[in-house]
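Heads up, the chain below is alone and in the form predicted on its own; it's given as structure tokens.
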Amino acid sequence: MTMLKIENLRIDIATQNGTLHAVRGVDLEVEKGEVVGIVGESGCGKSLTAMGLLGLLPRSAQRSADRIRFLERDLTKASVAELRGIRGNRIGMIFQDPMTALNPSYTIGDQLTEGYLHHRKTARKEAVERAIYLLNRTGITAARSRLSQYPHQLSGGLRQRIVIAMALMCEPDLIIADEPTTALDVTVQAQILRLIKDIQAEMAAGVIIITHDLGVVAQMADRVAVMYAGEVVEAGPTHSIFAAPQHPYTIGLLSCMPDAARRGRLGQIPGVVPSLIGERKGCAFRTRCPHATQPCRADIAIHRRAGGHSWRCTIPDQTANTRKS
């Protein structure tokens, strides 16, 4: 089943300089169960993609999108007010920063009921035990006394086990984790990835986990979406992704993991991201791939394989090359 659907989305951004275009016709698909991930160096659009689809953008962006489909409902003709029916209960988010994502005027039970309360109806009573139980399921101890505390009181660990708790609240059809593990240690980072994929498999919730990091992706997700430029370059099952990446942006981020360098020396990848400042036509990794051509300057087609593996490139396979490099 087909949870989430997005066709075409894009995002511009008016600048003294001109439009920025952050997101240039991005298609994504989540199913029922799944874990996808987006992934991308900072500034790709990852971020701006879940916040467009939430219809959490600042003033001066504009979002437009042929279809936004989400459990049947299109969320482009949804109102304000059906998005804020939407946002909190059927789609839960993980902020990035924990300690923003928390108000520090507010004690962490005001801010786990708050959302509960508003969608539910329910008595506080109700609400307090919901939260009592999720700071429990999400191994924070003393569960109870944490409802009187506030956010700066807390490790950072706890402040991002308690916005994994928020969004849970009321347990979502769709999670979207944002960068979920920044500014944590390795071991907390490894004990909350594992428990965002517990709490999936329990829920049988969809999940979107958007981050920089290739060892995250490998680790969790069912499938990928490989972003540059603010557009999908590279998208497929994981395992297919890391086989047999055909994108060039794509080999060199897999160079530069730290596993390659067993292989040899570590990969990199020149150059720098192009202005998203104005119209673009072509390919907006040319600059910096060793194999682009004058046609990269035109249209670029979308390859297909069998299995769901898709790319944007001029090349149709890459395989020869990357056994070659």
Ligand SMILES: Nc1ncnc2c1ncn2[C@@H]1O[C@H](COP(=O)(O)OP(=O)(O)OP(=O)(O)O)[C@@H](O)[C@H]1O
Given for the second form:
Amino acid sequence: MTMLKIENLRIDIATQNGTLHAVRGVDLEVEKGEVVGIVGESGCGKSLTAMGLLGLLPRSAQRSADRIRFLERDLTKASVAELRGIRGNRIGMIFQDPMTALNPSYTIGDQLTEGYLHHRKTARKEAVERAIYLLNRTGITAARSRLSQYPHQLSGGLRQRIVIAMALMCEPDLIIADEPTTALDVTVQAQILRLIKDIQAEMAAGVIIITHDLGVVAQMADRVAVMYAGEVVEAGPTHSIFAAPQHPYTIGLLSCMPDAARRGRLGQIPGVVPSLIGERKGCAFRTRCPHATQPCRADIAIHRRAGGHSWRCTIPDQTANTRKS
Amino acid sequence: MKTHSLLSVSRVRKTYSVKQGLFGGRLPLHALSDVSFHIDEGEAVGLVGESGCGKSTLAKILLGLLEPSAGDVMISGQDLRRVRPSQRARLVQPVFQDPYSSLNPRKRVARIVGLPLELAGMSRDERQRRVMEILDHVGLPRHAANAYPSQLSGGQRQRVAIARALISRPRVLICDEPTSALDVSVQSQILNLLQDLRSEFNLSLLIVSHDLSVIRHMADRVVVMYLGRVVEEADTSSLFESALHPYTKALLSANLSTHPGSGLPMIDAKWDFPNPIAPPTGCPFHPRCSIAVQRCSTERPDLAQYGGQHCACHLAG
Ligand SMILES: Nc1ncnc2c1ncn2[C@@H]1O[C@H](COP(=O)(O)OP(=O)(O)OP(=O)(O)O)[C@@H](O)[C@H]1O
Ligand SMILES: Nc1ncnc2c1ncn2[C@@H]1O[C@H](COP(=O)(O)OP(=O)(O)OP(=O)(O)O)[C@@H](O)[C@H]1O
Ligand code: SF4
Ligand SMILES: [Mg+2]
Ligand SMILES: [Mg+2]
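For comparison with the form predicted on its own, produce the structure of the form predicted in complex with the ligand.
What follows is the whole complex; the chain from before opens it.
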């Protein structure tokens, strides 16, 4: 069952130099119980896409979309109050920096139970029990005594586990995790990712995980959307994206990764990301693409293959150019 | 007799004094305890370990930017403290993580890169020539010379930082997380550049990183630190193929493969990083170690040799 379907999401931001077209027609789907990874370079619009679906955008931003269907509702038509009812309740969020989600002047217990009490209108005792259950699930010892602690008394890894518990309090249908482990040490990262994956499978929740770490998507995601300059340039099942990438940007990105099996020089993507201020036509990657030709300046058709692998490029099949792996 | 290493530290300690809470007194924090370590001519050494284990502290000591509390730092056979700053600049240079904050935003690139030569009293023309030459080497277009750092991309700024380090023609570059702030596609450009420069100038490198795939790609030899101590040291292939220390093993298993389906690792190590102000007795890793025995909590293991590897664990070998 498709639980989330974003169609043609656009986000424009007014800046001093003109309008920045930060998100340019993104389509994204999440099935029930599925983990979807969004990868791409810094500034390509990953966070805005995720925040945009909930209408959590800076004042200078303007959102439009044909439809954002979440469960049975169209979020483009939802009122502010309705969106607030969904946020933290049906959709849980985990950010890179746990301190953006935690308030330094409230205890862990208050913060964990607040949303639950608000959305569920239950007795405090029940909320506290659920909080303790989730803290235990996230591997936090002496959970009950943590409830009276403040965020600054805890390590970064512990704080992130508390944010995860907080996102899960109301058993959300969808979890949005924006770089959830980027600030953590690798040993803690692996443990947090496993935790997210286990709980997600248990609750059959959908997950959108945003990351620039290709190892994280390779091991976490069922499907991947690769973004470049505000567009999804390629999307599909994780194994086909890694084994047979089709968009030249995806191919370039994968070749840049240090890999024990391939010593020697790393792949490079020459040039820099284009400015997204003002209108642009054609493929945004053409200024850096080794295969760019005249047709790349016009509108680009989307190729679709069985299994749900799609990409936006004038070249219908890149298999010949794909790295050997 | 073995000729001396290019850069070495022996039994170095560094203790910071840190304030406890709002009203608490000051307590010593042992950022480095008895660290010995060397970089040989032309060698690339990787330094890994978790946040707070003392990597940057060691890097700053090697650069002469920080005085050790005890122990010696030797460069080219001389005590680093006795080497004049101008001479030190020709031996060892830094490349830091954050190209945004390590460059003066009010100066143009040519000025930033040429400053060491200006201080050494070199003529304008000669400076100009050397700056252009080094910009070519690091792959910056010549017009970048007139740009301000804010007008450059992250990768270009890191190239400026490398150019500034190279202009004094040092023998060693100390790179502290040189690509951690950069995207993968920019990281690969910088790593390729460092490899090229290494063979071109016979440079020695210290690469500090928490990313094991970067270390594996770049280093000939790897030093693993935990809570201010070296816990393992080995040449790169031995370390990745047959790590000895339980912490190194945990680090290696935590590294996520980019081949889908390998799965998320089961990490043996327990979660929580200890408080560096009150480090565990015995082996610093024992509270997180899955194979620890009684002895591990009371007796500190020394760094001992096992074949070509060094490891500080009671149960190694
Ligand atoms: N409040 C804002 N004002 C102006 N521009 C913004 C604002 N927020 C985001 N942008 C711009 O929109 C673009 C997309 O930003 P977004 O945060 O979605 O990127 P991202 O893919 O999440 O990047 P990162 O990997 O660095 O988090 C960027 O160019 C960014 O500079
Ligand atoms: N100026 C300082 N005053 C007090 N304590 C410090 C100072 N600098 C570092 N420390 C402490 O010394 C220890 C080692 O810090 P260091 O910066 O060397 O670690 P690191 O391994 O580079 O970590 P990271 O991976 O986070 O960069 C840490 O516990 C840190 O909090
Ligand atoms: S000495 Fe003991 S505690 Fe330390 S790593 Fe070895 S087995 Fe583990
Ligand atoms: Mg982001
Ligand atoms: Mg550091």
